[in-house]
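We begin with a single chain expressed as structure tokens, specifically the form predicted on its own.
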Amino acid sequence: MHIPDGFISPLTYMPAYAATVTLWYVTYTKTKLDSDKISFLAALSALSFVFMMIAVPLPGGTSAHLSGVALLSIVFGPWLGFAAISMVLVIEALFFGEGGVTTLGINVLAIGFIGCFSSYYVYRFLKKINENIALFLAGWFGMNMPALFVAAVLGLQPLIASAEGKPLFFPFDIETTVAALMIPHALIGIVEGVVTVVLYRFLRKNFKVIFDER
């Protein structure tokens, strides 16, 4: 769901950059990571990078892919998850052309912030009812809430930046973008949910040190 360059007006991506930088500062003040967990955070961040690089093109120029966002935020908390996903997105944008540089702030807000916090709180809310269902739905929402945000941002561009009735950037309206993004992401979210359950159970069984203090 990375948005490439040229799709978004400066009136949208500049405030998004400001919000992203502010959230990075808040993350810096809130997060603390034990040295024995750094290697696990790095490994899951690398896995998230691989997930995102295997992207399926969608109509309109964006893409769909697994993310690993829910797993990171559940295991390490939403702020550390946001920090890890932000780093992944910066590397992808600057060195691999996955997502634009001008749209980096929007991609970080969508996949990093909305993805991590929505999946984390879905898990927290449902885990006492059934932890496997909570993990699955955390993966699904961690995929689909960012997609909905991206669809809204893209779909609003004709209203934000037009000249003589013609869109200057992304041309399709919000009804089109919501349908184009949410239908495939609803399906891929099922895979993300299953992957989240399987990997979380694997880590819980084999790497208990990550969870010892929880």
Given for the second form:
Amino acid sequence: MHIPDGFISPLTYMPAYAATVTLWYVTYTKTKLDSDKISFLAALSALSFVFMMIAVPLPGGTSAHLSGVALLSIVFGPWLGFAAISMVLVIEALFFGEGGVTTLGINVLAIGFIGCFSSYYVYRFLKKINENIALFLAGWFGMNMPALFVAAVLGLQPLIASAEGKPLFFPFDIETTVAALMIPHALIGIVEGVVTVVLYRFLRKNFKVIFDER
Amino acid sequence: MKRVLILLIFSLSLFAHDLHHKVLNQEAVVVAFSFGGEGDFSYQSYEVYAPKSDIPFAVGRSDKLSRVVFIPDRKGEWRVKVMSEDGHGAEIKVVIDKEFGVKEYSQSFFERFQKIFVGVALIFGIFGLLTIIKRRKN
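Go ahead and give the structure of the form predicted together with the partner chain, now that the form predicted on its own is out.
Okay, now the whole complex, with that chain kicking things off.
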């Protein structure tokens, strides 16, 4: 899901950077991190990093990965989750070349912001009905909403930056990108949903201290 | 005359003892071993096995720079086994394609997961710093 360099026009990634930096500032003003919880946040951020670095091969020659976004945002709230995922994405882009530097803003908006907030609110709305279903769907949406955003950003590139009808950056239209991204992510979203349920239950049972003071 | 002819015929067999040689410039597979430094697995025994074969295709010792070099003659999964007297060693699988290029090879545990190790260490390092800053502020 991480968009590499060269796929996106400056007309897209510059505003995305501006939006990301603004959101980082809002996060800084909104969040208050207890020093006791830093170790848990570090552990879940590291887990999210590991998830993102392991690509699962899928039919059709593509691959996808888990993200742990839903778990982070449900356990620590969407703003702290966004901050942690942003840090993971910055490390991936700057140190390991996973996702481009120019496209970092878009990747942070997609996986960090959209991922954390969509999964958090799905969980909040559905947890009164059934907590397991809410956790599962939070995981699924936390995977698929960013994928939809990335598909839209990629698919709009021919319309945003073309010269004489020839795309200057990503060449495929939105129908193609939506199909190419959403089908694999709909499948991997099921795994993400299950992982979210299992890990949340495990943390809730064994690390009550994270949940007690919320 | 008959004796000379017999002598000539037998003298031809002397050529069989002359070992001929050719110098070729061929593409080879180079497997470099190390414990992290350079040349620290030099002059150690190795065996190279062709695909589906239990008889070594090549045996010898790694060179000064800890490398094992061999030229595959068929496609498939080749095995390179190295071992030192002190019990260190490894078995590497190298998949050769039909153009005799290296298609893939078995990576070491560290090579496979080094990105993850470094990334996780970085994350814990950043959060560690954050903890120190927070505690100092408090």
